[in-house]
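Coming up is one lone chain in structure tokens, specifically the form predicted alone.
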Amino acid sequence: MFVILGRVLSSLGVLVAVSIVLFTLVHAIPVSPARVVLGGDASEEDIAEFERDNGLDRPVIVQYLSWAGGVMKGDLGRSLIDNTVIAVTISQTLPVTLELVLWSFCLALVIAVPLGVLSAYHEDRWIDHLARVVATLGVSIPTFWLGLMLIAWGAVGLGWFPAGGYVPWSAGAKPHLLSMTLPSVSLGLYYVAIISRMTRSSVGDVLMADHVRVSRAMGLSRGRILIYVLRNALSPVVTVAAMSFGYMFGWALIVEQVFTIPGMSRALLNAIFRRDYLVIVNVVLVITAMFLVANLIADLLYRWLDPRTAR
């Protein structure tokens, strides 16, 4: 309990970590979001008021330390180039981004556990030199790349799936499924390229071990030795599993500029562009947090595989 404890207070410090070294950089920006609200032909006059009135002139410890006693009140604050609240928008955006990230991660999964068992099951034969060849494409292809060309195959060539854009679920299950299906398949070939090859490795080295080899002579069936062998295997997959759940909220990016999905990622690139210093830091912060989060469920799922860890 006090390890778990521990555990999130790391986390939580590490969050505020990146809170304070994110808002100093974003803040390091020569152009103020003063020239982006009125425009390049402002005078110094009008953007030194502007500053004023949001508070951009005060020293960047003094921002920091409201903006962080706003989040613990649960205030995010307001956008500075719309007015917009920032909240509103992370709530807005985040279920979008994070369906995907969840859909293309039990993609990844769903594919990737079974091909590496199987792979080391059967070593030097058909399946594991297709789960060679799958995990080649999935490192080698670019996402990008292969999102246009899932829009050009699906969309434009056979015509099933929508070129880009959200369906949301209001307007059906199916037009919504299909809506997310290119852009899973997109954002998850790389990692089942990865979680595969993870997998196989450590079943791979867990059949090799004396207690399977043991197991074996004593003439258990194959579906329990399977379960032993998963049960002994999986805690580095847990691992890297949980890591590329963090590192899909990077690359949805990437897929939702493709797809022009309306997600978080989005609104991101576009804070970004605009300099919109609260936006970014407090997007970044909430995709920070899902990563360790994810690490943190890893933990406990590492300690439930490996009671040793444990101790």
Second form
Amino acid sequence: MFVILGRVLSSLGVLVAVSIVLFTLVHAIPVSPARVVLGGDASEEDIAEFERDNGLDRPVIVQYLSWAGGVMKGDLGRSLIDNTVIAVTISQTLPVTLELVLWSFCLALVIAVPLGVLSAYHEDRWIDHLARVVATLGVSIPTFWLGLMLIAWGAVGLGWFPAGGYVPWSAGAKPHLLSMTLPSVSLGLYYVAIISRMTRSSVGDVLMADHVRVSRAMGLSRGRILIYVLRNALSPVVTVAAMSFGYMFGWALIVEQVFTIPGMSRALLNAIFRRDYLVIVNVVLVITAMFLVANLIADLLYRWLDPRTAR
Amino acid sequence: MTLSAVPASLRLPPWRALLLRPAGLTGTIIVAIVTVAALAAPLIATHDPIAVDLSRKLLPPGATHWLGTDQTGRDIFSRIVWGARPSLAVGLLAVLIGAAGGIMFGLTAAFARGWWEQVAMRIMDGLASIPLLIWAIAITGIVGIGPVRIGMWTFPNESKLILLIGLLYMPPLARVTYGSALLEVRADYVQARRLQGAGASAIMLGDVLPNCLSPVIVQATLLIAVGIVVEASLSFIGLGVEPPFPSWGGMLADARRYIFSGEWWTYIFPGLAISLTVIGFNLLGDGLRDILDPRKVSGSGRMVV
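Starting from the form predicted alone, produce the coordinates for the form predicted together with its partner chain.
Starting with the chain above, the whole complex follows.
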């Protein structure tokens, strides 16, 4: 129990440290955000007035604390450029990104785990070699190029899928799912590679264990043995899978750009090109938080599945 | 694996063993080609990579333009050759920074033990809990896109990426160094060197480090591949190498609209350049692992991004 509490606290600690680093970075830049917003020809008085109105003339620590206090209450502040409420921007874009990540995650698991188990069971046979080729290609082909090639093949060539854009659920399940297919595949392939290799190596280790040999000698059925093997081999796979879920948010931003999906990437890149720094800080913080939660779940699942590590 | 048969890889010098494996040989050849292209880009490129000539725009591959031209008439082959430079620069320099920091933390933690071990490894844990890609985007976003001027030097935009990726590469490299250094520190030869009166830093760098390098080299090779993908991805969304300078990711950003009009050479060749280069470093890394660290299943134990 204390271990879990400790892990939760350390994740929170990292999040606080991350937010301090982000805030410091913003204020370490010699150019005032006011200058960025108002443009190069704004007068000194305008700058001073803007800074006073937005509280930018206060000491950095005070600004940080007032912003952090707002975050606790779910108030992330307003954009300095167009005054939109940042929490609203995030609540509109996060579900889209989350859905993309979830589809890719399920796709990756459904393909990777059986592929890894099969290649461990048939070491050095054709399925093992195939899995190795898939894994090498998966970690090597950049998601965004894969996305472009899938558009060229599935949308322009065959015409089965839309070339981009986001069709909401309300427009019907089929068009919605079709619009999510190519992005999910491009985001998922890398993780098929990672998770299948982990499964292959973990199942391979367990297959060499004594208890498997004993079970075979006792004449247990293959299916029964497979269950025992999976139960023992699964904990590193679950850890990698849960961590992958966190990492997917990063690549989802790139995939969203390829398929022009209105998720977090649109909010973040708009903010970057407009130097809307408060939006950047909050979006990065939200995605880092997602990542830390995924890591925390990975860690807790690992302890739960493999009690030996808790000691 | 049976115990009686000594693996061939143990009898041959490592580089021979590497080149005898198809994967290792392919990886070595690809990496050599890309390195030569980057170093000798002015000699290999057939055209000026940033010379605009609208009268020759979107020409298909042919005798003068081997891989065709892009939307402003620039030679795609020459741009791919020059584009190897930022890719390799980010990949290699980030790994050098990561290796320097990672080895420093890992080695001293294993050597000093005590409080420094705790502090060093907790710093590495903290860095490891930062997602690389988001932060690469965030750094360019906050600091702003554009060259960095420090004193009389001007560094290109991608130098921010190199620093950040290098920093986040420290944890995996520190962990492999730490893991193998812990075993080495207890070995008899370290005790013997102490009795000979050798200083701590001499033992650390001269004796222990060379014995810990194998897993570091394997991991570093795989991380070069990761760095190249990250650079290409950021250049694709306009946060990496700045136009008009050639980069593989930037070329694909220019080419994406030609997917619909059929100028396939604009988006096939730069993508192949990235993918083949990354496959090369991955095969080389996996090949090195098979030889230097044969217990591991090839392809597992990568840093996930």
